[in-house]
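Starting off, we have a lone chain in the form predicted on its own, written out as structure tokens.
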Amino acid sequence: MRLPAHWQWFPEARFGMFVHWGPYAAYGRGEQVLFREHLDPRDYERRACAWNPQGYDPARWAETAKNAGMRYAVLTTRHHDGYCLWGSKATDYTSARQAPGRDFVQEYTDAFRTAGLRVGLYYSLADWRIPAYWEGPEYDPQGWTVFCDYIHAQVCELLSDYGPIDIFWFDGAWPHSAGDWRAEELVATIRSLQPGILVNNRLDRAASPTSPAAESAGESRSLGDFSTPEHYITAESGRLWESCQVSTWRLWGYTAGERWRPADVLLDMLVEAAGKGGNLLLNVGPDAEGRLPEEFTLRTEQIGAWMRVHGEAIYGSEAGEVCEFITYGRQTQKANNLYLIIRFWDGQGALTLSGLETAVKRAVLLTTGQEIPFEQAGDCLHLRDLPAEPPTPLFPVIRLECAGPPRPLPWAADRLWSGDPRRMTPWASLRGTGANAWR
């Protein structure tokens, strides 16, 4: 896939920051509570308006992320509840001119592009407060024209008023077309406004959704230029993608009492999604005053500390499920290298890779740098010497530098359960004819 310059840093970036934070963090339940707890939109209103959060810094944030390895961020400017974290002119729901009188996306944008971090803008379509969104076009014709200007007017802000945005992170689509939300119009305007920007695939609800959950997201083929897996991982080929993920178990939105994913499950979905050829956009719900739960923090530092060492087998890191390797863990591919993420240490002191049809010249134990001696014959290569105790607590690294691109033998180019079966017929013929023979 050939890209234009101006969006070689995405697949170059591999990791970064969603941020989803607004009035909804004071309710301390997630970030769609107004929603799903049927509250009083009046009471929620008063609420928002009187939210006050005194410990938003948001170079606090781009510190964490960049100590985590991230190389970008995503900020919710304005979530399902409609409340803005910008000083809309279309609307005085917002921080400018509420109780923080501060506007948090000039804050964020100044403060991450300091940080040298890439800066990305995610914006709802949906506002739950306007009736004409529920009602739509059919049947609320001219309330569903001002709420679509509306609509409109406020990405206009938000890309004319920031400076460069490298990222506009769509959301909210359903239950409405794209022909509903004039998105044609909508990318033109954004492409005049910000040429270089990259836009995502939600101005759609799916005609043919890919996951249960890809209709409520609202995937598209047709709009944007990267798509969204989201709490999955799953490449598309031919266009960019990134899955975005919860670093607890379920909630985006700050949320009391929330249960967290470890630093090895999160690490993994950095692996697995470098490893199919993507991007992980890893989620925080910052409390109601704006810090960071310490969970996160924590967590975060470990992968940093991990990718200071192993970051050159994930950024700019290629799809690199070149030959099964499961039993141990995953693969990606850079150049003429091809970097064994080792999930399962099993302190045996050698490891066995089949499958790779391309000369190795040189194996490292990335995590300490020591050489490690190998043969490679026939179908296998076979790593010898390895520590018996895992170099470090999360995954341990071997760089092969091969002498071309890594390619697998015939057999080996399918995993398990795909490609033509009979390609391991010869394999299945060497068994014999012992006691295990049917016939």
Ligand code: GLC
The other form holds:
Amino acid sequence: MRLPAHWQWFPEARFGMFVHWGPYAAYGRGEQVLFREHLDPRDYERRACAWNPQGYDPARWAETAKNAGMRYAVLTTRHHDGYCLWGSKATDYTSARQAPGRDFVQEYTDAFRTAGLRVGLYYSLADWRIPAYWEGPEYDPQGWTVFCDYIHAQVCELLSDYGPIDIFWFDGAWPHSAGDWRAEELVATIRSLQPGILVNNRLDRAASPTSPAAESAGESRSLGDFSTPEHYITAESGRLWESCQVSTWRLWGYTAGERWRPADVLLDMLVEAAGKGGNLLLNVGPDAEGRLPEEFTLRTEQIGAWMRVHGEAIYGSEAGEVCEFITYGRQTQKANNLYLIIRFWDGQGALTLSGLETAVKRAVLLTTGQEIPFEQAGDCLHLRDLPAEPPTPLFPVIRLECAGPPRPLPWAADRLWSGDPRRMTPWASLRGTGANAWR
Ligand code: GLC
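Now show me the form predicted in complex with alpha-D-glucopyranose; what you just gave was the form predicted on its own.
To see the whole picture, the full complex is given below, headed by that same chain.
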């Protein structure tokens, strides 16, 4: 895939932080509490206007992201509840005009840029407070025009007043079409304001952006520079993609007492995304005061320590399902290197990789830097003298330095249960017609 130079940073980065934060954090039951609990919108609004987080320090968020090895972030500037984290001139339902008296988006963009991270803004088209949003252009054409103008004006503010923005991340187009949102016009405006920006693919209703079937049926294809599989890690060919995932169980906004996925599960999602050629946008919901939950920082610190040693297997890597390796883990590749990212360590001292056609010149256990002796004969590469003890609590990585870009043998180009089954007949015929052969 040929990319314009100003988008190169995105596949290079591979790992970003998604932040869901707004007045809903005060409820501690996710970002959709207003709708899910059918709250009285007047009560919600009163509480939102009084919400005044004292612990919001985006420099600390940025530091956490950086320590995790993340290269960018995306902040919910406005979620479906309609509350704005910046000083919008189009409404007074904002952190700047209500209790905090602060422009949280300004503070975020400043802090993240200072930390050397790329900056993305999430913006929900849906605004649950507004009857015209529910009615839509068919039943309330006038109201819809006013509402849609409001949306366009806010997007312009966000892209005019906060310096260079790297990603604009729409959400909540449902149930309206790209045409209803005047999305093409909106994207043209976005590009005129920020020529280098990446815009995601959620400007049209999709059956569900959370379903891989919807993604592959192209339902969320219209517009957008990258696709956004949610809760799934599905590759899209011919376009950049980024899987967004929660680090907890299910919800994006802060949830008191929520369960957390362990560090190895989170890291595996990053490795899976990289192994399939995409990015991982890992979510956190800061609490009502604006602090990142400790469970998140503890886990991302572990991932960051791993990234400092093994990052070359992730940053700027390409999809790496070169040959059979599913038993042990995943693969990424970069130039002439194939990276074996090993999920568990069996302590056997040896490991075999089958199906690699390209000659291996050198094998290095990236985790310790030690060179690994090997033999490559026939269809197999045998690695020897591996340490008995796991060299890292997370995933050890072996870098295979090959004579050219790593390529599979013809039989190993497809995984089991895919490809032409007849490619395996010669292999099955090897057993000949022994005593147990029926033919
Ligand atoms: C969904 C949800 C939302 C969340 C988002 C993240 O569309 O409505 O709460 O912000 O996906 O991808």
